[in-house]
Each structure stands twice: as C-alpha cells, then as structure tokens.
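Quick heads-up: it's one chain on its own, the form predicted on its own, in structure tokens.
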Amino acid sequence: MNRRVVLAARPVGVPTEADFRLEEKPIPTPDDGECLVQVSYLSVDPYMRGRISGRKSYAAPVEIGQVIVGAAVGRVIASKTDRFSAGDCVMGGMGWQEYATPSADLLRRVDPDAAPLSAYIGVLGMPGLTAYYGLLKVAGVNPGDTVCVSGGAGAVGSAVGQIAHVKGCRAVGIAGGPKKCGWITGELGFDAAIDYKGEDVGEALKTAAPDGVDVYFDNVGGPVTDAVFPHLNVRSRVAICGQISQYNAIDAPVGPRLLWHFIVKRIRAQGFLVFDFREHDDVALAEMASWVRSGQLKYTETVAEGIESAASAFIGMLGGANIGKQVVKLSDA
C-alpha cells in the first residue's frame, strides 16, 4: 500500500494535523512516460501553506482531499520510458507520499554518491537555487557589500549568507534564538546575528550593520523587515523571497509603511520566483555543488521520520522549529 498525505480542510490562520489525513491507497503504476518512484526524503517548505490556502496564486492550490504537493526525492523502482531505469535516483514534484509516478518530464536524475540524497531538496535543491538567484541575479552583489538575511537559519538563509561570503560580502543573518544565532555565526562564518526574538532589530543593525545594509534578502516580512528598512543604503537592493510572518495571517496587514526609505534612497524592490530563472539551473547546480565540496557552502537539516510525521514537520517549521532544512525521511534508499 501507499501512504499519502492529502488536504482535509482549509487552514484558518496557524494549521493544526486536524488539516491533514494520512491514508493508503494501492501503489499506483505507470503509464507510458511515467516512473514508479518509491520516496526516500520529502521537502517542507514554507511556500506550501499558500498552495494549501486556496487563494490564488502563482500555482493552483492542493484541492481537499488532493496529496500535498512538494518536492521530493527518491529511488526509480519500475520505468515506462527511456529516460530513466530502475535503480536511478531522480528528484521532482512528487508530494508527501511513499510512492509516486511522476512524469519523466518533471524529473531530474541526482547522484547519490556526490551528496547525500538530502542534500538534493534542499541546499543543492529548491532553496539553495532561492539563495542563489534572489542574492546573484535579482539583488546582484559587488564585493565589499553588507549582505542581510532574515530567516538566516532557514535552508535559503543560511545559503544566503554563505554565498554573500564566496562573493567578498559581509553576511548579517536575523534569526530566532541564541541557538539559531550562535550556529549561523560559528560554523556558517556569518559575521553577525541578530536574535529578534531576544533584541531590538533596528538598534542591533546599528553594530551589525555599521556601514549600513547594501542587500537585503527579505524571507519573512512584518516588523523584521519594517526594522531593515531604515538601514538600507542609497541604491541598496531589496530581494523579496518570502513574507512567512504573514502566511498564518488571518486579515490581511497593514500595507507597507516605509516606503519612503526607497524614494529618498532611490531602493529597488523586487519579488521573484525560483522557476524565473530555470534555464540557469544546470550552472548554478554545478557551482553550487563545487562549493558544497570546497566547504564554502555548509548545511544542515532538521529529520523527522515517517511519513505521518509531515503534517506536524510543516506546522513546526513555519513556527520556526527547524535549524537549516526541515526533511522527512521516509525510506533508505
């Protein structure tokens, strides 16, 4: 049988598990063009309490009694086509499921020999190429900038970080907890942290940020970001990623208020999308990859196990539970 985990109702402000279901069905097989992919590590990751809240987006919600979708990675167990054969590992959107037969279309093949699985839905995965474009090609950095991230301890801000780092920039990370703090500063070599949950963000940036803030990679939004905002440099950058302070929200907030920081200092904003930048992922893979192996660009990931742990792994991590990338690991492969 195939455990799956499927929507049993809307979330109304924070999820609780009563959201979710967890139930078997027949292991399904392959059509023509289709893999049977049995599951080893499935992805929790922020952008999947908006496919879950049926408003619309830049994808269609997960519909009631739909899988959750997300990225997944696992061992191809039987194939109906010529691009992949059993025993391949290969990575997609396969959703928090046991099995799952995705179109080839939509698969990658990873090597289990250069990383861990893992490592193939997170830093060499989804968020890692969020770190890479939302820093390199929507932000742009120059040598000598001072890089801030919030949700520095996540999987795409402590990659923000590190890759400001092998760019000869100065790397801030804002993050919940001395915890959080201490490991972003200590084995990920960022220059500073700033616990907001334990400091005032705007009167820490002025000793973090001396010089004040040339990039901002904005992961959560809310007071954090309406802290950086007087920071900010003439002709700073703004790289909107994500507003997760927000994603639970019930009402929607209060509009932005700072605005005129961008006027008189002539900042650029801007929102992005991983898939905006698709054509590049072979080469932002490839460098990514070599700097894994280099140690320039270190990762961690918080594991729960099975698969009907997924629905209290999300609820956690959008509570901030999780240090580095929130997986579940479902099976050896």
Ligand code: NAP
Second form
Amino acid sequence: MNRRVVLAARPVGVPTEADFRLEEKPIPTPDDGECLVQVSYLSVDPYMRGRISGRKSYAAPVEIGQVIVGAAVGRVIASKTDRFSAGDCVMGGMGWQEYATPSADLLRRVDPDAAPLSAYIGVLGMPGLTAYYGLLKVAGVNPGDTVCVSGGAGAVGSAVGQIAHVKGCRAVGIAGGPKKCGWITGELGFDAAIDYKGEDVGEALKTAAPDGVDVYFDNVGGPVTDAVFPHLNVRSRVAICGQISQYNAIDAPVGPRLLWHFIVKRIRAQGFLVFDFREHDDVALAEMASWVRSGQLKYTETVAEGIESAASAFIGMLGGANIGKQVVKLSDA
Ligand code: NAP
Ligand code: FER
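Show the form predicted in complex with the named molecule, please, because up to now only the form predicted on its own has appeared in this conversation.
Zooming out: every chain and molecule, the one shown earlier first.
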C-alpha cells in the first residue's frame, strides 16, 4: 500500500495536525512517460504554507483531499519511459507520499555516490539554488561587502552566509536562539550571529556590522527586517527571498514605514523566485557541489522519520524547530 498525506482542511493561522490526514491507497502504476518512484526523503518547505491556503499564486492551490505537494528524492522501481530505468535515483515533485508516479519530464537524475540523497532537496536542491541566485544574481556581491541574512540557520540562510564567505564578504546571520547562533558562527564560520529572540537586533547590528550592511538577504520580514533597514548602506541591495514571519498571519499586519531609508540611501530591493533562474541550474548546482566538496559549504539536516511525521515536521519547521534543512525520511534508497 501507499501511505500519503492529504489536505483535510485549510489552515487558519498556524497549521495544526488536524489540517492533514494520512490515508492508504494501492501503490499506483505508472502510465506512458512516467516512472514509479519509491520516495527516500521528502522536503517540507515554507512555500507549502501558501499552497495549502487556497491563495492564488504561480501554481494552483492544493485542494481539500489532494496530496500535499512537495519535492522528494527516491529510487525508480518501475519505468515507462526510456529516460529512466529501475534503480535510478531521481529528484522532483512527488508530494507527501511513499510512492509516486511523476512524469519523467519533471524529474532530475541525481547521483547517490556524489552526495547523500537528502542533499538534493537541500543544499544541492531548491533551497541551495535560492541562496545562490538571491545572493549572486539578485543582490550581487563585491569582496569586502557585509552580507546580513535573516533565517540564518535555515536551509537557505545557512548557505547564504557561506557563499558570501566564498565571495570574500563578511557574513552576519540572524537566527532564533543561542544554539542556532552558535552553529552558524562555530561550525559554518559566519563572522557574527544575532539571536533575534534574545537580543535587540538593531543594537546588536552596531557591533555585528560596524560598517553597515551592503546586502540584506531577507528570509523572514516583520520586526527583524524593520531592525535591519536603518543599518543599510548607501547603494546597498536587499534580496527579498521570503517573509516567513507573515505566512501564518490571518490579516496582513501593517508595520512601521521604513522605506524612507531606501530613498536616502538609494537602496535597491528586489523580490525573486528561484524558478526565474532555472536555465542556470546546471552551472549553479555544479558550483555548489564543488563548494560542498572543498568544505566551504557545510550543511546539516533535521530529519523526521516516516510519512506519519510529515505534518508535524512541516508545522515544526514553520515555528523554528529545525536547524538546517528539514527533511522527512521515508525509506532507505
Ligand atoms: P528554513 O529557514 O530552513 O526554516 C524556516 C525558519 O524560519 C525556521 O527554522 C525559523 O527559524 C524561521 N522563522 C519562523 N518564524 C519566524 C519569525 N516569525 N521570525 C523570524 N524567523 C522565523 O526554511 P527555508 O526553506 O530555508 O526558507 C527560508 C525562507 O526562504 C522562507 O521565507 C521561504 O519562503 C524562502 N524561500 C524563498 C524562495 C524563493 O524562490 N523566493 C525559495 C525557497 C525559500 P528561527 O528559529 O531562526 O526563527
Ligand atoms: C517560497 C515562498 C514563496 C517559495 C515560493 C514562493 C519556492 C512563491 C509564492 C507564490 O508565487 O505565490 O519559499 O519557494
């Protein structure tokens, strides 16, 4: 049988486990052009909060009763396409389920000998690419810049600070709690970390970024971002990647109006989607993999076990329970 998680109800505010339902169906059979994949790891990501909300976006929302969308990695166990054979490892959108029959067009082959399979939904997957494009193509960095990243101990943010280092920048991370802050400065080599739950971010930036901030990579929005804006330098750049502090909001909060800084300092802010840069994925992933091999790009994962823990892993990630990338392990490849 195939166990899968479907949307039971549209969450209001912070999602609860009752918004999701585990169900059992027969293992599907692939049609022409499809593969049957046994999933090893599935990804839980912040964007899924938007997809289950019913809000209109670049993609159709998940409807009640439908399998929750999401990327996964696994092994092909039957194939009705000449592009993949049984035994191949693949990454793609397969949803929260143990077996899936994705179309071969939507799958990328991955090498289980080059990196652990879970890395292909993390540092060598969509979150890693987001860090790479947001920093290098959206913001743009010069050696000597101070790069500040919020969500600094998460999947995207932890890569941003390290790529900034590769490019000769000072890396300042903002994250929740001393454990996360200690990890990014200790293990990952960030130059400074600010615990937004325990410190005044604006005050702390005076010592963490004494020359101001040249690039702000924003993953969270809200009060953390309000505290960074006054520290932005003349001609600094803001890459607006995510606003996770707002994803569970029921009414759009009205915040302080800090855009005056953008006029005075001629700041450029740009939102982006990782998919905008798809044509560069092969080059970017090769470069990211080379930094992982050289030890310049480290990563960690928070691993939940079993399809029955997917909803709690997702809810936990939205609340900050993860350090590094949150994944759910379903089977050994
Ligand atoms: P992640 O950072 O691994 O996990 C989410 C983290 O958000 C939590 O661990 C938590 O860390 C933090 N958080 C939750 N509520 C917060 C709040 N109120 N204020 C500050 N921080 C809060 O997730 P990710 O996959 O790397 O994604 C990070 C951001 O990038 C998200 O906003 C996501 O939407 C965005 N993103 C954008 C794109 C794109 O194409 N634009 C692609 C991928 C991801 P703390 O313990 O530090 O609070
Ligand atoms: C994300 C946040 C938002 C993300 C995508 C979006 C891929 C896109 C939302 C939309 O188009 O409505 O983390 O990651």
